[in-house]
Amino acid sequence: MLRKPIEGEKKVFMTGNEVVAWAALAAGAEIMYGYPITPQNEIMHYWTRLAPRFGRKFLQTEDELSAGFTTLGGVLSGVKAFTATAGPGNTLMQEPMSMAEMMRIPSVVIIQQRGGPSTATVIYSQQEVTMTCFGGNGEGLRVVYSTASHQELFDYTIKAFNTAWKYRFPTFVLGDGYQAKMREPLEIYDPELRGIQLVDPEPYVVRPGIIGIDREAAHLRNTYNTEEELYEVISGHIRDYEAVAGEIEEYETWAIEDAEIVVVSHGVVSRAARMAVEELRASGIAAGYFRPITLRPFPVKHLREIADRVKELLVVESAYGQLQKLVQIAIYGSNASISGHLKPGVGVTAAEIVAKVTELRHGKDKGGIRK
């Protein structure tokens, strides 16, 4: 039996690498396949390092398209495997995520996002929601979880393989470069103390017992032969996805029951939106706050219900549009309009974001035209 990393609860001053690498010993992980890549580097470097005191190990692949199916095989055999990258390594990774959405194996994966296309910067963005979300040549039959916090990251991370197990689809915890690499206080704790059962894995192949007499054969394909084959399999899975999509969407709300105006954003920018609604509020304005937790399924429902009685969306990311696709096809028919305060590769201030409500205001009160 493994022994436990967190005996009770701590309070520590972590940077959001060092986290995750501490909530997956504390979720059970018994191994990490991964490949180097700013700025995830230090959550391999942190579990090389403790991972051998809890009896578990690493394997550093050649590139991140062995860590994606190394990961896989790890699941498959039956142990709690996951890997981490970013950017053009979360590019190589949809590969082997996609075959883990086809076969239905509970993947585990963490990204912490830079900024792109390709290599572009090591610093941060929120430019991977998209590939992170639907990457792939698959329906996007995974679940994305989006982090604002060092708290979050911890609670999440263990969240993610609770999720993966149980559902049997790849989930992913979704970070970004500032959250590697800042240092920010936390509690970690060991997860039965509050309650959470973690899943236990079991194997998908060398299963005890003779086929055809102890159990039935596996069948485990990625590959069909026929249109209709496909077709069925693709079907199945997607009914399975939207029968437990309500079980797993998550968001967040402040101050919208008398809002005109809603601040939509995820991630550590929501953070300043927070800060900028709050600041709003105390001026008169009669600002609110949603922000998605869960990226894929996103929470349509919920927004759309808010939508539906407020006058506008103010959508605020560190990409350009990738939150606010979600949000028009989520919110598609409501009356709500929806501005964009959009800067790829850039992080936003609270500051910014009381500026762009002050403007779209004005421009409202003065009857002019809003971008």
Second form
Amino acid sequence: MLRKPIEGEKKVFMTGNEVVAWAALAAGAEIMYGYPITPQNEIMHYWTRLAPRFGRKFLQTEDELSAGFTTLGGVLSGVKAFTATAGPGNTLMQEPMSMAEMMRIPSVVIIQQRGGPSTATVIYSQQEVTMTCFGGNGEGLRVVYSTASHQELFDYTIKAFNTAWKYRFPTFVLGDGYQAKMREPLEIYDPELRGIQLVDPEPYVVRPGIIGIDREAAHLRNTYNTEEELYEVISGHIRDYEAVAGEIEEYETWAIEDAEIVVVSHGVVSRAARMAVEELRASGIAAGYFRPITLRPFPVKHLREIADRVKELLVVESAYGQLQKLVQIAIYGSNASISGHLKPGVGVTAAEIVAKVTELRHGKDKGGIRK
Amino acid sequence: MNSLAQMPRCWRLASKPHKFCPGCGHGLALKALGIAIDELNIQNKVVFGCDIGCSLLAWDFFDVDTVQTHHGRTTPVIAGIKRARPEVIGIAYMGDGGGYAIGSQHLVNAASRNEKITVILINNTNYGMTGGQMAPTTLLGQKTETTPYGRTVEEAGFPTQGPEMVKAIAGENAYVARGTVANVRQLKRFFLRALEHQIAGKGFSFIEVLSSCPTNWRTNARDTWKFLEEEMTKYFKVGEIGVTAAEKEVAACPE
Ligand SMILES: Cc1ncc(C[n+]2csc(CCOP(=O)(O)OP(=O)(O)O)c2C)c(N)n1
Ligand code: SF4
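Next up, the form predicted together with the partner chain, please; the one we just looked at was the form predicted on its own.
First the chain shown before, then all remaining chains and molecules of the complex.
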């Protein structure tokens, strides 16, 4: 049986969903549990075609509750397991993920966001930010990577398994319908060749040994007798999360040093934002670019430093202020003002952002949805 | 014979005496299961999953690896473990609410996929932990907190006959039985058969256990046993389901 899915490095031209399947293989994922929903279906399609060649497994469950909980089972048994979903499936996935959060189960979930509730549209949106970062009953102790390109889908899917197993918090790769379906060039590679050490999984149950002789039986629970007992456990998780947040946080900036207005965006929208900022710079406007790569934990310190220096932030997203809220919380108390270019469920072009910034600079902003 | 008088070896002493109400059937069912685990000598290979509901009180009941999960989701957690690690012996333990109401989709689909796990479902005709509401198994005419005048067909349909349903779905592949805590010896035999079915890699096994809940039934010792042995068994037939006479004979052999 072949074990190494990718030898060396390869230039490829693929859809995002295919990229995720390759990345999960490269990361050493042993089993995928899944339930069909557009636009993530092809992750399962590619996985079911590729996985048997490398001795990996798949289970199609009856719904996303089950896909989430079977994934937790896989992880508990000590293998790298993952699932993928979108939209209403993400909603159902929040129940298992609140268990993962509380029991520190390193599950990996790929989300390819789509628009609106239930069927709504099956295409594109950035409306799953709040749910992915804070969904479920709990405190949102998760890691959420928002990717902007196929290269990042590959890189961060591999990283997600490492982050999950290293820190033991559920980890999400937040893509979207465009990333899922469009084709783009990228390099896929054997992570070890690039010095990326894959974190080994460990079983939570059925560890080697004999109970009562060389090991204790595992008693994993999420039931607590008193509020205080629960408080103590959650406080411990929060302490752990805060201690490592700085290590996990990632962001990207451009032309930020002397910027007067900074465009803040995430995911594919940041590709338009970057293009817009380049154009604005060429026309002499001191615009800058900031993109959080981790939406949870949010790179608060870095954005705050920027906000303390600049006059204005423009948040651009394909949602009605989900990123904007994170930004507002992060820079609370700073003097920078925040405006939004918020377009729930639709894409954003560079030209629109240029127009918006120009308008703001001339102090005559009127149109669009503003908070 | 003697084994019934003692605590199973795989019971965890530190968590005894257990936390179920006096007269509760959960303890007896877990005793039968404990003896079955001992007899098969599988303590190191079992992963025991318990639901929310009174079954969660079993999260530290055994000296076997245990995971307590969400209401109705024990079946997929155990199925997920088994799919990733086929050598594990997976036992999902739940109430009638957890298995027939909120988790019914998981039960139905695990059965039809023939997951090689053992599901044990405690039928006490009500939701115990939340204070005695109607369950899918509440008998017609039975009073609960949400059927204060007694369950009617018009409002709530017929009580779920789970093993019969599972057998219809899973067919030949499954080992299915209904036992009762009023006959622990027989119950243990059913558990043994179910676990052996799993160990042999044959497929799904499902055991419903008729059990008592004196707290919510508001019954004294005599009325508890009367309801369990006389009322419940009229509708819920105890025995192996869909097992041939020859197989039954083998099963009935003395221990
Ligand atoms: C999603 C969800 N809904 C409801 C509950 C509340 N709840 C806790 S236990 C329970 C009933 C359990 O009854 P059953 O499964 O029959 O087990 P028993 O307590 O009788 O052993 C319910 C509804 C919950 N914990 N989670
Ligand atoms: S409420 Fe009923 S089922 Fe729950 S422990 Fe008490 S007697 Fe047992």
